[in-house]
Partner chain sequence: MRYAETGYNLEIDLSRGNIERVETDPGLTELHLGGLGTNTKILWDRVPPETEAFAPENLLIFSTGILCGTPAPGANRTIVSTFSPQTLLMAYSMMGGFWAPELKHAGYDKVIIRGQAPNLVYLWINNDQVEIRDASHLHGKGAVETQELIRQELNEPNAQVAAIGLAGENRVYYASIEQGRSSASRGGIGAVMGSKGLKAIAVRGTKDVNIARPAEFMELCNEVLKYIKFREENPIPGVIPILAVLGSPQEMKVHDEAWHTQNFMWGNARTRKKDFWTEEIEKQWTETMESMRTRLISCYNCPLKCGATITVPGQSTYMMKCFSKLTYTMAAMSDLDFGLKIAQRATEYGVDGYSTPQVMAFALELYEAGILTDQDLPGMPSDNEGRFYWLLDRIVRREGIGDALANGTYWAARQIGKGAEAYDHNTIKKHEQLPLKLSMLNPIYFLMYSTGEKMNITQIEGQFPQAPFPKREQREEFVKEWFQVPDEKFKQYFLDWEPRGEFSNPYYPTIEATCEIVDWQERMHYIDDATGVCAGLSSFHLKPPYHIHNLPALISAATGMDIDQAGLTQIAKRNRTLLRAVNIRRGLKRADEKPPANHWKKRFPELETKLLDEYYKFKGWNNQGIPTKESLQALEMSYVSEDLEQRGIIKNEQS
Amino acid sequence: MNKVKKKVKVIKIDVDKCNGCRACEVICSSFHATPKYSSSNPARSRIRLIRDPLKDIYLPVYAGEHAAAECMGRDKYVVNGKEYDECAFCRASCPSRDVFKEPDSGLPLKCDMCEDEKEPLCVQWCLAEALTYEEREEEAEEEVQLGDMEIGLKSLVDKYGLQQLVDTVARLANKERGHTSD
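Output structure of the single chain, in the form predicted on its own:
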């Protein structure tokens, strides 16, 4: 494989500064509403807060890559004497949980770093400065990845089956051409 320069965008999280205000969740869900800023539904947010109320600890976690299958390990983590399972910190949308899935369709959500913004809005709106944005170039192996559309289609095939997806696309294509058969 070839080595290529790759721009890496990262949201760094300082758990000690997070106060649990959830401004990051609100602005993220508003930005990704259709149309933009028309509603706020935290279930559509690409960032979520994990909370330990007894220790008053908050941990923001933002959505990563889609995982087609459940992971094999179920490790436990101990943070300040409290035990957490691996899923609590996981950034993936996967079959075993509803976190980071579009509530209406079940399609996986992934942080897109707020597309055309200079930096993600969750970082801009974090008054406690628990979230910071970092952009750097790294040399990496060139890899072929599924795009958002392929991941979405795979998720729909997994949920409804290939034939139902094909039939639905054909029906929608006919409607677009003005040939309604319903």
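Now show me the form predicted in complex with the partner chain, since the one above was the form predicted on its own.
Lone chain follows.
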């Protein structure tokens, strides 16, 4: 593979500074609404605050890659005497849980670093500075970036198999055409 210079966007998460406000979830979901800011819904956010106040657990987690299958086992972390639930640190949208999925369709969500914004929205709205943003250059192997639609499709492929998906799309397309020609 080719080596390319790549801008790496880094969000630093200082869990000690998090006050549990969930502003990051609010603004992320709003920013990604269509049209932009037309609705708000933390359940669609690409950052999720894992929060258990009585145990003092405040853990903002970003949605990463979609995982087709769940892991074989589970991990439990104990950090500073606090036990974090299984999967707490994991960024995957995976069949074992309902985070990082669109609430209606179940399609996976992935943090896109707010694409062209100069600073991610969740960082801008985290006045507690639990989230801070850095950019740096790095050499990396070239890879294909998937857009939202591709990620969604890929998860459907994983779930139903490519052939079934193609058949369904074809069927839908026919129906749609049928309607418009009415």
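Between two forms, the rigid core is the largest collection of C-alphas that superpose within 1.5 Å. Note that the coordinates shown come from a computational prediction; the quantities given were computed from them, not determined experimentally. Residue numbers count along the first chain shown, from 1.
J.: Superpose on the rigid core, then tell me if the C-alpha of Cys114 is displaced by 2 angstroms or more between the two forms.
T.: The answer is no; the displacement is under 2 Å.
J.: Is Asp167 displaced by at least 2 Å at its C-alpha between the two forms when the rigid core is overlaid?
T.: Indeed, Asp167 is displaced by 2 Å or more.
J.: Core-aligned, is the CA shift for Ala128 between the two forms 2 angstroms or more?
T.: No, the C-alpha position differs by under 2 Å between the two forms.
J.: Core superposed first, then measure: what is the displacement of the CA of Asp158 between the two forms, in Å?
T.: For Asp158, the alpha-carbon shift amounts to 4.4 Å.
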